[in-house]
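Take a look at this one chain, the form predicted on its own, written out in structure tokens.
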Amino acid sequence: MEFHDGAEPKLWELQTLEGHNDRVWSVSWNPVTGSSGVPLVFASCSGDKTVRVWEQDGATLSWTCKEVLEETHTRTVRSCAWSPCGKMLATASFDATSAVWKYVGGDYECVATLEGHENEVKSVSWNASGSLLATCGRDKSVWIWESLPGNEFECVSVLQGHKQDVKMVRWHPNMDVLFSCSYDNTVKIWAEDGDDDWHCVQTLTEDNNGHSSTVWALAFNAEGDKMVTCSDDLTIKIWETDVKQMLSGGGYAPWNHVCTLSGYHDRTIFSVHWSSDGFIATGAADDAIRLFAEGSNGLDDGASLKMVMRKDKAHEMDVNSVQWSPGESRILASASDDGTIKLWKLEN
């Protein structure tokens, strides 16, 4: 989405959901909900060990809690992620387990746990396919898992590399390639040789133009070129790759560092998301939210990304989670330390 200036972007909040009793850490939009009559459907997952199923009524636009689950996590849910055909919903928790969930005649059914981290899991994410769950952690790991029929996941790679707690896993959008960002600094991207097995094929770190502190978020573009990541040094950073080379069979193509943007920030940046008509959003220690989006001064080298909209106090505690809705709705949900989710309109 190009930006031109004068049409500035504003957020307009929808609602403020209650409901959970401790900070809230991660949101999860159901990626076929949104269109063709079907409401929009997403999932937030907390501190207080549940996580609950959110949907908006097409009458009064207005969200309510569908489902509460519940009493199989024993402690923080952290991260939670829907499949790509929305009908499984996986969950990470610092139980040390990872739990994956069905919509069973009309409730959500736990049909499968998955257990090996030595510690808390911290994020869990789903490859475009939906045969593949990878969950990271603590014990500094990622785990690969294949989703096997009659809801059976089996572990098909453990990658060890990392230095850290590795805070998120996300696979890229339109090819079965890893990517984890971690706390010691750095984001290592995971490719299967052919013989199933997966190893790094690359590693941003502060010597290529990657960050000097905690990595704690990536996201990409709707077309899988580009990726931008988020750190506890303050800034958030654009790469891009030659994503045709890979789809045609040409072989890796490495990530390569365009912009780094900084100052937008003074707290670190826990989150950011890439919605499908190209707008950056942020959410921060800060409380705050910010919005970027390319400009139209023509420039070749990624630094026209500006700062399109900034929402000082979007919380009254930290940003932990922001992620736009599927489809044309062009919805932003927020989860807080305050214990709230918010549900903001673009405009422009």
Contents of the next structure:
Amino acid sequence: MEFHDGAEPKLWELQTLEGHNDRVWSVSWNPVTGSSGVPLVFASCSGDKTVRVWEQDGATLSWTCKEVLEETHTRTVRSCAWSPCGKMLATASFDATSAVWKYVGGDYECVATLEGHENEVKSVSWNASGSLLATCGRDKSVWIWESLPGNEFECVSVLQGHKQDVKMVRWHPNMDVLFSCSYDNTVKIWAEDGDDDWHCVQTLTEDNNGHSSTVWALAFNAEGDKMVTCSDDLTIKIWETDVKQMLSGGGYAPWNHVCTLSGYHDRTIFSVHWSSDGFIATGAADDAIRLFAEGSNGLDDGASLKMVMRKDKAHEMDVNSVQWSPGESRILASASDDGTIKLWKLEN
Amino acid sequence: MNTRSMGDLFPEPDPFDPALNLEETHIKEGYNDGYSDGLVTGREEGRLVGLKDGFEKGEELGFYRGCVDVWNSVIRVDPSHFSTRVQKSVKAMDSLLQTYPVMDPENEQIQDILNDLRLKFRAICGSIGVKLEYEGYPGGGGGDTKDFSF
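Return the structure block for the form predicted together with the partner chain; the form predicted on its own was the one displayed.
Whole complex next, starting from this chain.
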């Protein structure tokens, strides 16, 4: 067991949030909260067809549910994502639609419904500027929508290429380059070749050090030059790109495998997230949360990423989602099949 | 003494030939029967497959033609009703429909054109917020709902 800076990091359990009536699939932090006196806010979505918005009390630091967004989706809500400006929340549902909500006059209102997927929508993601929204689903396609004035959304492109269910889409934190991962074991990278012409510019396959089973999630480091992917093959993989080439080339530069971390998980890894200060959190089917960080282990072997903490039985059942809070509070939210959300504090 | 075949000693048709070649004769006969039978059933099957596939493709292309015609009418009547992007896609669909090689079913490009048409159609419908389909539409609208999914 390696140690980070000599002391083993700890995850303190702050609070367990109940309220959803079914498994909680995903959490998303509102990116403009958690600093300058604005209390932290996040949204959670569930098999109970609702989305809940939670807020931390500035004084007591405890969390309460501020709002339940219901009676819109007719099936499980699988994923949710706040826009970069923090004013809109997008939700993706098994009912084949995605909805966009806005906080208007003290209430969350569904201001747009995006239809087009043939069946369950699995994930939704905003680009860095909030001008584009991506969705993906079991119909193997990835859709890109443009956000227009008046809560209008227009379909820019329908991208086909994955051979199976697409589990997650994520925009790059700085560039308008889209990443998707799938039940077909690959990660695909999509870029625009001028005027709405999006296509797949790279596929990270098993043959090129890629995963050998379903890739469930991906996340970027703060700088945007590294990416971590997690899979049913029990490994997490780190990938990197040449930032200079990315910036000079106008967005896309090839991604290359850096290392594979295996032997740390013995069940499927469903979620992975990279904090701004370099901690990679994973949520897995063995109900545990693990943290990885770069640290010297005294050996000159190049792969300097090590597991620094493991929280067994973080939940009663599968951990579906782990997400670091924005700002500097070092809070981690986790969501589980057990119907609860837990808030953890990282102490180093 | 050199061994020589009967055929060398008796150059005229060997009376034993048919008996010796019985198996080969039967094989040839069977092949010929099968071939002519196959010709008939194969042609009939091909005709039915062609009718089915031709009908399905024709139905799909006709459906798109109808949609594009309606959308073009809208654009003529109220040019501001659809966004530039939607209008561009409608135009693109129109030209794809015109280039589709209806009389050349073996054309390699057919699948690509069809895929392109389908994607553009779905994108336009998504943008203008309509759900258009017909019974038998390939990959038709979410019919395969599952009770569970992950």
